[in-house]
Every structure is written in C-alpha cells, then in structure tokens.
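Shown here is one chain on its own, the form predicted alone, set out as structure tokens.
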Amino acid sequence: MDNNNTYKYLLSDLKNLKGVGLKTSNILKKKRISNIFDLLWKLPKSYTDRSISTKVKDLKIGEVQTLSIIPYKYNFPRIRKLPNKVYCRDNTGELECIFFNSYEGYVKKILPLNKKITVSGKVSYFKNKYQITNPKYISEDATLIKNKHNKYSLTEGISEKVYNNIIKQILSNIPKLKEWHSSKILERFGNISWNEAIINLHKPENIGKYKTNFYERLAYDEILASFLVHSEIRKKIKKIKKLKKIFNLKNQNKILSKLDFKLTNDQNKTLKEINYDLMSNQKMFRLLQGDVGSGKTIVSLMAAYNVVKAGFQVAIMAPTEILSRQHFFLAKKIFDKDIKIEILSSKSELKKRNKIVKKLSSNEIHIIFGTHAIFQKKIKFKKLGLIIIDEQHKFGVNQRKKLSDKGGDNCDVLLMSATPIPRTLTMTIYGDMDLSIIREKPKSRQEIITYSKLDSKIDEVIKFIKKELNDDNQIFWVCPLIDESKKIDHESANKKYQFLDKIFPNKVSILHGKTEVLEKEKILNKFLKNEIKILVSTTIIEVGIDFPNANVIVIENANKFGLSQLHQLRGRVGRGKKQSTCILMFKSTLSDNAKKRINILKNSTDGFEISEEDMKLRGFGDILGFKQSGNKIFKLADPIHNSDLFILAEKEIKKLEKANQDIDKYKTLMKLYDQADVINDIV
C-alpha cells in the first residue's frame, strides 16, 4: 500500500474497522474520535497484568486473577432476576463463575462443559465460595488472554476488552509509511520507523516512556507537520504580488510629533517593519504581539494612517465594542480631519448602519472600527487595502488564512495580541505569520508595585483605598463571578458592589457580561470622567480598557487565575504618570503552585518572562489564560518538555525554505497530523 492510500486508511471512518458498529463509533465521536487516525492517540493509562496464571487454592480476593478452569454443572434459576452460575475447577479447587443478564446459549457456547478453559477477572469470596462475576475474558486459548491488557479512558459504553480489540485490529493492519524524514534526523531517533513507533506506543510496558526514541519521533513528526502547514502558507502569501501603498513618511512623522509622548525604541523598529511591508509587492501577513501597555495601538493606527494616505481603505477589529470605541476616539483625536472614520457593531442602528455600509463601498470612509461584524458577508468595501485585528487570540489557523483570502490581493493583514507567549509557543501558533515584537515599555510609566494580600485583611485593604480616593485616585475592583456560586468559593461581583457601596456611597458602580451595551458605555464613561470612583468588574475589563487616572487594582480570589491572565488584569493601571499598585487578594489555603504563581507576579512585571514561568507551572494546554481555539495544540507534544524538538523542527524548516525544497515527501506527514483542511489548496 503506497503513502497515498495509507493516509486515506488512516483517516477513514471508524465504521470500516471490524466490531465498530454505529452505536460504538458514534460513542467514539462524542470524545471527538471521528477516524482510525485519532483512535491512536488515545493512549494508554495504565494496565492489567493476565499473564500470570494461578490456581483456586491460591485465588487473591479484590485482584484480578487468570487461571484455567473445567466447567462442570450449569444452574440456570428459573426466576428472571437470580444469575446464571458455572461451576468450575481446576486440581486445588471450585470456583463459580456468575452471570447477570446473560442468556443461556450464550454461557453455554464460552464455558462448555469438561473442556479446559482460561478465564481471567477480579475474584469475589460468597458463602464460602470463589466467584467471578460477569467475566468479560473467557476463552479456549490461553494465548489469547494471559497478556497485559491495556486500560484507556473509555467512553460509556465500550467495554476494555472491546477497545483493546480495536486498537489491536488497527495496529496489526497498518502498512509501512515511506519514510519522509533524512537520515540525519532518523538518527536522532535511533533509526525509528513510524510504523514501528506507533506499535511502541501502545504496548503496556511503554505507559509513560516520555523520553524514548519512539515517543519523540513521533513527538517530532507533528511539530514538523505544523511547522511545514505553516511554511506553505507563509511561501504562498508571499507569492501574491499586491499594488505598492506608496505614502509619504513626512505625513507620518507629523502626527507622530502631535504626540505628547516619544515613540519607544520598539515602538519605531516595528513600525518600519510594518512601512516595509505595506510598501513592497509582497502581501503583509503579520502578527504584532507587545506586553500590556507597551503601545501596539499607536503602532497600528500609524500604518492605518498610511495606508489611507495611499488611497486605500482600512478596517480595525477589536473582539469587545469597548475596546473598538477606545480606538475608535484614539484615531479621532489624533487624525486629520480629511480622514473619515467610522465605528459600526452588532448593535448600530439600522438607519446607521446602512448608511454605514453604502459610504464603506463607496470608498467615502476611509477608516472602520468595530467588532466580528465588521466582516460580515454583506459589507463590502471599495478599496480595502488593511485589515488589523486586536486581541486576536481566538483565531486560529484556518480563520486567519480566511481572513488573508478575504481582503484580496492587495490587502495586508496585520493580527495584535497583548498577550506575551514563550518562543516555542509562537512558533506553534503563529509559524504562518512574520512577527514583530514590542518588549520596551514607555520610559513615563512607573512600575506597578503588586502586593499580596489575605482577604481576611480585607480592612486594611479598604483603608488602603481610602488613602487613594483622598488623592483623587480611581480603582478598579475585580471578581471571577457576576453573583454567587453555591459551588465556587469566589467572592461576586454583585456582592462586593454592595459591600463597598456601603463603604463608599455614590462612589461606585459595576459591570460585567450581563451589562447592556448603551450601559456599558454610560458607567465607562462617568468612570473616564472620574464621576464614579471605583468600577467593580469581572474580567471584562482584561482586554485593552486604557483609564490613565485608574491606579489600584483589585483582583479577588487571585489565585484562581493564571499567570498570563492576572499579568493582563494588572495592565489595566499604570497608564498613567503616578504611581500604581495591584493588590492580590487569596484564601489562607493556597496550593504550592498558586503561592509560586503570586510570587512571580510579585517579582516581575515583564509580561514573556512570566508567560514562560506561566507555561512552566500550568502546561501549554491553557497558557494564555483560555483555551486555544477549543482544543489541545499537539497529541503527544509538548513545549516545554520537547523544546529541542521544536528548535530542530525550526532548523530543517529554514533548510527547507533556503533551498526552496520541494516537501512532496511530506504530503503524507502534513495531510494525517489533522491539517487536512488547511492545506488541501496548498499542497
């Protein structure tokens, strides 16, 4: 069988295997198992040791035990509810074997009478008398039982003994791979096969074998699957010739000197790299990542500018209407009057919004701001020559490579997070994209200096607070729930509003999710204007709310969140010239790694270095504080733990894209490790 037809036996449906029926293999899809492919990486937890056979003079209570029996009288009870029961024995002894809920042709047909049999299940002792009951492994052939049978985590309703036959069915049938990897690279993994790899996988005395050859070459072949989807993508982007945006940087420069601030080192290196690419024949496909409050948005609205200046239309997307409308009275603020700007969302008025939309396709706007609905199919746009997305974290690869396609030849693409990742991440996640990255932050802003505190000393944290608001400071007071929860011990957001409104009367205000969009605006509004001293929020106020006058912020039940997240929670002060303070608020009963989380955040406030304490602590899967496009990145591997695997996996793609190297020899490779869907058109 060529690789061809491997791949397409691999990724068929479960219903071609023997004994998966549809019951079984809709089973099977609930836990998102949909082809033989993804049945072998579901890998074995632990086993259970049949090989050793006994006797029933030496039967162990409670264990499971093997040995080899003579049937020799049924009882079959008349009465529907008592059991069926075998009686059987060997030369030390009796043993009954008991069956619920089984007929009697089907107990006669595996236990016959006076024929030696092997029988393997977990031994009970009933008046007297050794059982097992319900035996699921019953056979004239001993081969067939005395093994280490594996247990997976099963879904309801497949047996072990059925799962096992499965995945032995699957592994006994697949055919040798033509290999794909040099000799050079087979040799870092002991000469390994796929094929060979894969059987290596699942063998019981390989459960949890992380650093053996078999498992880190297959380790290594999904890393280099991804980062091969990824190199495809970029070579392809870079082969769409676009129209140069051709501008003058005067223009630039003189908003830029309107400013009452400088631009960082950063700031100015990452700007050029964007001019670069807006004013080169080559599509721009960029991500933009900074730390919290390292001034992306400037960055961003300053190549906007340019491309408007180039007769081009652009459109800014932000995942919340707060965020959209801050950048939305940033570009105001700061533009010319001759740039027509706009925001539109889900909840523009009709009358608005069509409005809207009919001067988009006329080119009469020049700049649009606004959330997802931005994109919708029926806006169209004249001239779209830029595409920028805030806080893109929810897209992945195949929404970001839709988003290119969108816009069209001739319109760049520049995606920005706030959220720091380690290197090994970036490569993962954003490998399709070239990428410029803002460490320096602002010379004016001051250190946020984070304390930690026990909410039992909530007095002295209120006393604090007291202090700040006779300096006409503003504080910002966060909760994990809106109200409360029976089953969560975390302080609501309702609750604490109306503890600390009867502390500060007139003083505060809330909001959450649940808040309606016009009041949303209303209380950020009155805060903005320091009508209303402290905004008790949920996490909502994590991405991109800039109040310079806010100062303090109060994260209760802090140890409940990650690293990364209360990084960005804590970035929503220190925006202005004073002095800023983040309290964290946690129970006396801290687990270690909640008390190590705390003491990071304490000690640094450089978002990369803690994304990497982060990712050390609380594993790749959920990093950022959410979870990445719903599922887990890799199978089998890991970012932290196989770090060598990707810095080789990047070395042979760089090789690879020196050489301009033809990579049909991983089509296979890319196609099975789930990128089909990607790269169907690419490949």
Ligand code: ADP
Given for the second form:
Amino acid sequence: MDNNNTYKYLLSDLKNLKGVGLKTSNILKKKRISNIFDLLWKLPKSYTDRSISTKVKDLKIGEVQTLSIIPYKYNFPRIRKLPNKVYCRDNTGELECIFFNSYEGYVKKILPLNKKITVSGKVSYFKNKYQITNPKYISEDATLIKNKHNKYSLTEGISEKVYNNIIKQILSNIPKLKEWHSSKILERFGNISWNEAIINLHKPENIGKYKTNFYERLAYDEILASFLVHSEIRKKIKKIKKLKKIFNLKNQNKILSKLDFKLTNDQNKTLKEINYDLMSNQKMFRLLQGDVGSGKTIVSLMAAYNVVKAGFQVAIMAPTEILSRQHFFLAKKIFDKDIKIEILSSKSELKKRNKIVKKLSSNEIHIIFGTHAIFQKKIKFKKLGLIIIDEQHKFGVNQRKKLSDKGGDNCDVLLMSATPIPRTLTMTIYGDMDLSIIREKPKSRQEIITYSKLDSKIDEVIKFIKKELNDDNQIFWVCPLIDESKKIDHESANKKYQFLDKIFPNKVSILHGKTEVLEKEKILNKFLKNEIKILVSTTIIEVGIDFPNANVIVIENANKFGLSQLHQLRGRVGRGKKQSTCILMFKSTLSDNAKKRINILKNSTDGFEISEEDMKLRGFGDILGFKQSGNKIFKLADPIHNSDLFILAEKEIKKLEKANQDIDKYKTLMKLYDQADVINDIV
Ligand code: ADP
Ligand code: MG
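Switching conditions: you have the form predicted alone, so give me the form predicted together with adenosine-5'-diphosphate (ADP).
Complete assembly follows, chain above in first position.
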C-alpha cells in the first residue's frame, strides 16, 4: 500500500469489515461509531479468561471454563420445546452441551462426532451431569478459544463474540503509519509507534493501565491533533489581510476619563492588546476572558468606539435582550452624541426595524446591539469592522469559525467569556483564538462573604434577609436542579416562592424554565428597577446582567453545583459597592469532600483558581457544561491525569508556530483525529 494512504483504511466505512453487515453497522452508527477509527476508542472494560483448560473431573460449577472434549452422541428430540443435546466426554468424565432454539445442522457442524473440540462456557450441574448451555465458544482450533476474551460495554444487538472478532480483525489489519512525531517526543513515550500502541491498548492485560507509554502516546496524539487543528485555524485567520483601523487614542482616553472609575491594569492591558490588533493589517480573532464582574464590557465598548472612530461599524451581540439593552444603555451614557447607536430587539416594531436595517446599510448607525437577530441575512452592513459576542462560551470551534468568516475580511472578531477554565483546557477549548485575560478585579469591590447553612437553619437565613431588606437590598434565591425532570424543578421553586411570599408579601417574584421570554424580561426588568426585592429562580440562565443593587444570593441544595458554577452564581452579587453575601444551603451535614470544596469557595474569589480546584475534584468533563450532549472532548486524554502531556503539546505547538514550520508530517494525524471536518478546508 501507498504509505501516504494507509491511514485511509482507518477512515473507511464499517461495512468494509468482514462480519459487519448493514444491521451491525447501523447499530454502531447510532452510537456515533461510523468508521473503523471510531471503533478503536471503545476500550475493553474487563476480560474473560478462557486460556486455561481443565478436565471434566475438575470442573467448577458456576464458572466459565474451557476444556477439550469429544462429542460421541446426539439427542435431537422431536418436541420443539426440548433442547438439542450433545453428549461429550474426556478421559475423566462426561459433559453435555445443551442447545435451545438451535438447528440440528448447526449443532452437527460445530460439534462433529468423534473429533476433539475445545469448548468454553459457564458450567452448570443438572441431574448428576455437568452441562454447558448454549456454548458460544466452540472450535476445533483450540488457539481460537484459549485466550483472554475482552469484554466491551456492548451495544444491544451485537454479541461479545462478534464484537471481539471485529476488533481482532481491525487490530490485525492496523496499518503501520508513518511516524509524525520527532524522535525526541517519541523517546518520551519509549519509542512506541502508533500502531503498536493501539494494539497494546486493546490487550486484556492492559486494561486500566493509564501510566504506560502506549496509553500516553495515544493521549498525546489526540491532544496534539486538537491543538494543531486550532493552530491551523488561527494561522489561517491571521493570514487574512485587512484594512488597518486608524484611530486616535486621545478620543478613547477622553471617554475613559469621564467614567466614575479607573480601568484596572488588566483592563488597560487587554484593551491595548485589542487596539493593537484593530490597528494591524491582520484580522483579529480574539477572546477576552475574565471572571464575572471583572469589567469586560467597558473594554469591549472602548474597542467598539475606536472602530467607529476609524470609520467602521460594529455589531455587538449578547445572548439575551436584557443584557443587550444593558450594554446599549451603557454605551449611550458614555459615548458622545456623534456615535450613532441602536438596539434591535424582537419587540422593535416593523417600521423601526426597517429603518434600522436601512441605516445599517448606509452607515448611519455605527453600533448595533442585539441578540443573534443582528446576524439575519437581510441585515447588511455598509462597513462592518468589528463583531463583539458576549457570553458565548458554548460556541464550539465550528461556530466560531463561521462567525469569523461572517463579517468578511475587514471585520475583526472579539468574543467575551466569563468562564474561567483551567490552564490545560485553554488551548483545548480556545486554541483557535488569541487570548486576552483579565485576572484582576476592580479594587473598589468588597469581597463577598460566603456562608454555608443547613436547611434546618432557614429561620436564621430569613432573619438575615429581613435585615437586608430593611437596608433596601435585593436578594437572589436559587433553587437548583433537583431532578432531571423540569417539572419537579419548577415545583420546588414554586414552593419556595410561596413560602417566601407569605413572609415577604408583594416583594417576591419567580422565574423558571417555563416562564415565557417576554415575561422573563419583564420580571428581570422589575428586579433591575428594584420593584421586586427577592427573585426566586431555578438555575439562572441569564449571565452577564449587572444587578448592582442585589447583594445577597441564597443557593439551595448547593451540593448540586460544581464549584465553578457556584462561583459564577455568586458573581451575580457584589458588583456594587455594598457588602455582599452568598449563602450556600445544604440538606444535610456535609461530607469531608464537600467541606473541602466549600472551603475552596470560601477562601478564594479567583475564578481561575476555583476552576482549577474544581477540575481536580470532579474531573474536567463537567466544568460548566463543556460536557456537551454527553460528548467527551477527548477519547483518552484527561486534562487532570495527563496535564503534563497538555503542557508538552502546548510547547510543541508554540515551537512549530514560532519556527513557522511546515506541518505536512502531521497531516495524517490531523485527518484521523479531526473528523469534524474543521481541518478539511484548511490542509
Ligand atoms: P463582566 O466582566 O462580568 O462582563 P461587567 O463589565 O459587567 O463585568 O462589569 C461589572 C461591573 O463592574 C459594572 O457595574 C462595571 O461598571 C463595573 N466596573 C467595570 N470596570 C470597573 C473598574 N475598573 N472599577 C470599578 N468598577 C468597574
Ligand atoms: Mg459581561
């Protein structure tokens, strides 16, 4: 075979395998296994040892055993319901093989009389006879049976034997791929080749051996492939030449000087990074990452302002209208009158909408705010120079890439996310973008005090809330997911609402998954205007909205949340100058592990630090919903256990990028591991 194409076997359809027909291949496809490569990552969970043979006299009842026997007589009863029987023996005793629902011909074929046959199966004892019922492992060739047979978590409709045969077939055909790693990297993994590593991965005796050369090499392959794809996207976007945006920083600084606060060092630093990109002739594709309340909005608005001053338009998208409106009003407040801004909302009348659309096409509107509605097809910009997307941490690589293409070559892209993630995950999740990070929070903030309370002490919490209400403060009350079922969820929030409403009449309102969008906005607006004092809700979906007057958050059933999520929720309060409080409620006394987690939260307000600890305690899959639809990011690699490999891959990528090295030798690796087709139009 042509050395460059041997990998194609791995990407070929399952139907190319012997013993896999339409039925089996459809079953596997439903499990998102669509080619041979996908099958490699379903690892054996355990194995059945059929390698040691025994004699009839030594058989152990109830256990899976293997022995060589000679069939000497058939019993095929006329009555359908009765099983077919084959009498067999060795030189120590007798064994019956029992077949329910079988054909004579089949039984005769697999157990021919007077031949030495190896059988393996679970042994029972019935009417003074040893029996094996419906044995599946039968062969004249003992070597086919006397092995360790892997147990995979099987998909219904595929038997263990069939599955094992498929895997065996693949492993014996596994192509020897041309090595893509340098000899130095390879040395780190004991010089094991990719195909050797795969074979090792499926050996029964290697189950669970994670700290091995073969496992780590494969994990590293996976990490590197993902980083390479990201790096290629980044490089490709960087190659796009755009018109430089020319603006004078004096204007920006004038606006900043009128604010009632000074930018933090990190805000200044990140704004500088963004401005530098805007002024360059390379297209910007940047993520502004910063903890909740770190002040990303002002940074992005200043960038928008500069872009407008350079003669371009800006589109600023937020996930909800209320957040969008908040951004809009802030812009209105701080920008000079000559910057024309508008907001496009689902509530805008058609007449107004049309006017906005028209004005966007003639550059009479400079900045447009809105939800995804601002990217409708019929909206054409005269001169779009920057797209800003707030709070879209759930955008995947594919969506981001589409977005970056959207505005055209002259359009820069800035994404913002308040989702601090552990360092090892940054390249994994955001490696296609340049990063600006705000670590520091505004100094004027008072630290939020975090308490934990048992449910039984709710009276104390109520007392505390009474006091806060007397000081005209506002309260969030979160009732989290108790059950997968939304109904129960909603009921528990409702109950709490009724409970609180009795104590604090006319002060409480409720939001849950079933609240209509418009109703939700109305309630949130009332809360913003301080017309409601306590807002009971299930998980708060709206991120990013600034409620400066809310300074208490009560979180029920707090153990249902991960630390990062708790930190995010806590970040809803404490944005103003007042002292804020977060009360974590628990149903019962905390376990030691839970105590540990809560202490991390009490002792730190740094989202990055908390996410790091959270990942260590809970695994990475769950951090803030990155476990999208049950899909794991990696098949083998684990950002906690393999953190060294992530760092190694990151170094390697940086080296490659710095040397502007050709990545030709990694093409096979990328094509195999990146089947999402992100890379296809790149390499
Ligand atoms: P996030 O990063 O979560 O989007 P915001 O941009 O909404 O945070 O800012 C949160 C609050 O902090 C806002 O009320 C904002 O006016 C205020 N803020 C932003 N920067 C500073 C600063 N440097 N000093 C004081 N307050 C600030
Ligand atoms: Mg924000």
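In this text, the rigid core denotes the largest set of C-alpha atoms whose superposition between the two forms falls within 1.5 Å. The model shown is predicted, which means the values in this text are computed figures rather than measured ones. Positions refer to the first chain, counted from 1.
In a rigid-core overlay of the protein, residue 298 has its C-alpha displaced by under 2 Å between these two forms. For residue 78, the Cα coordinates differ by 2 angstroms or more between these two forms after the core has been superposed. With the core held fixed, residue 359 shows a CA shift of 2 Å or greater between these two forms.
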